[in-house]
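The form predicted on its own is given below as one chain in structure tokens.
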Amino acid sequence: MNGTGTNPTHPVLVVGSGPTGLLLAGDLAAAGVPVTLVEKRPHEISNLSRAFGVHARTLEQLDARDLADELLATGSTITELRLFRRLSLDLGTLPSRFPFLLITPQYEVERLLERRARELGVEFRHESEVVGLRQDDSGVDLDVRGPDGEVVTHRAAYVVGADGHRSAVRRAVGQPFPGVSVIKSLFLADVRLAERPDSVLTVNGAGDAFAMIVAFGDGWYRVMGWNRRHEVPDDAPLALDEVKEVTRRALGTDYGMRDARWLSRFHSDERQAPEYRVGRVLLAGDAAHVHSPAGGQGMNTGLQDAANLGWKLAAVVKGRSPESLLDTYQAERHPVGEAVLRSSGGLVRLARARNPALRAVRALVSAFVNAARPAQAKALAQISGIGYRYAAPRGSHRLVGTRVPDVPLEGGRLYEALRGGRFVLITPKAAEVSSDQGSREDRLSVERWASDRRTTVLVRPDGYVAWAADGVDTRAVWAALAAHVG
């Protein structure tokens, strides 16, 4: 296919099948919105990364996908992030069904993800390498090197990277990824072991050696940790040896460690793209922005930008918004990757602290922390995801931006009334709305609240408030669904 100059003929390419990208090609495919989804990888070769914490946000976007209680029965659950040895923080007070943190590997995630794109359809093109971009007013030609070696030309409407930190895709449209390496070397490791530890996750530092275990439950182990004086580049060799000497180090035990099937070493970057948007060509996961491991945000927060984008692109293709919607993705989620990268930035800073002033400033954010249940909370909200709203237009209702948690309506619950991919009208019990549901049955569901509840709420795709009122207007609510929804 030599598609240079002409219409496209893929309304959108995605390109990398990672969290991300699998979320993404899922909800356009469940759109309606054709999509090809191009990896470099062979489809064999699992991708053994180090992600393993899935946060209450992100489980909350994979039960509106109905994937949430299947991801839960291959992991664990803890309720208590132990933060510098000082700082307890009970997930079980987050406001959310799912009051915990789930420990599972990101392979389990990619598994249901890549299953469900399948059976909607997203066409899969593996060992298939991006090597050339350009792009036009009317679409965008991707340069893919396949199988056999030779370079097709595809045409697409849209192409979004999801390639990674070392995205093709972000370096094609000359994108810059400014920032800096927080942990210089650390190393991840795959085992078995021959005691098991006491809780789902250990971790501790003690001298210039770090390390934390996990158990994924199904009888391996993640092991991640670093050794502050043997800082040595992400290609020198490992050895399960290595890995054991520092973990006994930091946690006084290997624990009988054997077997690995995985040892990598890798360094930790803080970097973000200054657009996620460029012309037609949009960026998300982690070819938009990489954070540090700390608090296990980087994986929720890529699920996360294409539970943003996925409705809105969707929306564009199918003609029902402008373009200009696109432009509220890069405003929505730009900020929410900056502050990221400020937390988890932060903690890592704190964790790795060997001046008496930072540790200083470390016994004093955690004893306050610990003490006031705003800050707690504030805390808790981020790293779990839930806190973060999006700005909203001046005049707008107080809830416009807010995460809607998974309110009880009259026939279900919310998130299970997002299951359709649609948005959700919430109306009081009482109220007679005629939202001329006929025309937008594809894209509207309207439900009532199941308490007494007199605020009427338009809820998008991705669990976001697009629309409220303080009470029933009928022509306010029409020119609401005209606005968001099409």
Ligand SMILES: Cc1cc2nc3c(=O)[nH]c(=O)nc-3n(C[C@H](O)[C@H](O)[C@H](O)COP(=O)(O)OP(=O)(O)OC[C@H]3O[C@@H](n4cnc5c(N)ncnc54)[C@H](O)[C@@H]3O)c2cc1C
The other form holds:
Amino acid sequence: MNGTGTNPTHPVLVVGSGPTGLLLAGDLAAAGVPVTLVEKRPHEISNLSRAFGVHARTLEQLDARDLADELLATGSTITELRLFRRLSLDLGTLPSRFPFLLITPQYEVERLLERRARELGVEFRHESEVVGLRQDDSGVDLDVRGPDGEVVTHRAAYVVGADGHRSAVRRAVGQPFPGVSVIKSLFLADVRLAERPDSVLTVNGAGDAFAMIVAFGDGWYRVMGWNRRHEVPDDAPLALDEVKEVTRRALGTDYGMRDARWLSRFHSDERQAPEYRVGRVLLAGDAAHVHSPAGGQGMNTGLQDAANLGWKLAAVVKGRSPESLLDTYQAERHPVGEAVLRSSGGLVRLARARNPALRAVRALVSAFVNAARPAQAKALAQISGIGYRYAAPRGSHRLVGTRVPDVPLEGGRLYEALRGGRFVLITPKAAEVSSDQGSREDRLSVERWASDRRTTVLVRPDGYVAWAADGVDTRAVWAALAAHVG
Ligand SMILES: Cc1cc2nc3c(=O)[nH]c(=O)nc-3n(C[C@H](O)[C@H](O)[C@H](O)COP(=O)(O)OP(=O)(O)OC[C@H]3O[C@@H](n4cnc5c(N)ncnc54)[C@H](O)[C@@H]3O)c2cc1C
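Take the protein just shown as the form predicted on its own and give its structure as the form predicted together with the named molecule.
Time for the whole complex; same chain goes first.
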């Protein structure tokens, strides 16, 4: 569709103000890139929430933006995840500043990210729906239908589609979204309860019924469940009585459920776009991948996509890095999306297992993970997001591509140092890396280990190692800075 008018070129247009688009737009603005966020919904923060679990790696990313403590105050934390009745994962052992799962509604995450984005100067355009897109070598034309129904074409150097699982941007660049439906019929209800469950998260499956109740901490509870005897389309009516009945079958009681403020059905797909980058158009969050809600990975994975893409896109737009840096977004995030699809899909298949062989596998997996520390640590690292590492070029130092934990530095801690959205070079205490920092001050901070560590590490703005060396070789440090920081 051709627009009826053309606006001047924007450096970046982000489509969709869900968690992914909000974090990305904020990061670009923080890096000094003017960014406009296009959202088809009117401006209102909904109190209806899809996601409710924020994992350790996401909290680390929010800490690097000084938002973690504020988010923590909105919810409650749990340190044990119970799956399939027998399998228990102890989040308290996670090697992170945040050894737990934070239960808080998605709208709290969005509220904080939106406030940050506005404070940093992101321009919001609500009631603006993307209806078409074309690109050439120098930019992208985005057709946007505004509140008055008129379609206007906006030109941008880059467009990011963070517009959810039905992404118009993904369709416009011709990316397929292959995959399958994993759960045909799930229900959701936000309710009040007369009796309080013993724990923040209560979950069980019995026979054909499955139910999970999560306490948001503000008097509202999320109930999610399925009933294999009653698999219906998403638009079939849902009454609170059905939610109560399935909950009683799965959990033995409905806790005196009442006052539903939201009742909805949905189905859960497992799909992934083959390419997260098509020329000047990038896909992130649910627009790039969707999976079952098991493990609570969706919003978390989208936020990690945004954290990975933001600094790279800023560096390319500002002319400090070649466009090829954007290919590393696909190389790093596509495999993570694939792994999340596999693990969340596996969890659902085991949870729904009916045939005796699969049930035996489930019992074996549970017993093994409960008993074997390395298996438990691996499962935890994956669910919490702290276990992912990115591929490193051949011959790199062993640390390259790994996540850096919140290590103490002489003047504070790493995730405080990352708050400027800059690279952080950490050197041994005695090292004399008196830098030419002056010219790189806006994108590099030089710090020293608080301990006697002898390694020199260059940390990317998203908290992964860009380059490392044992000891300090000043010439090698300069070369690394030139290659990575520009
Ligand atoms: C029941 C349920 C429970 C879940 N629980 C969890 C959990 O515990 N943890 C977790 O991590 N994830 C969970 N998820 C998944 C999570 O909600 C999503 O992964 C997350 O919302 C994706 O964020 P996003 O920003 O990528 O996309 P979205 O949140 O879908 O945002 C996309 C935005 O784009 C806008 N948009 C769409 N089309 C256009 C267009 N053409 N033009 C302009 N704007 C457009 C939409 O209005 C929307 O605001 C759950 C999902 C469900 C359904």
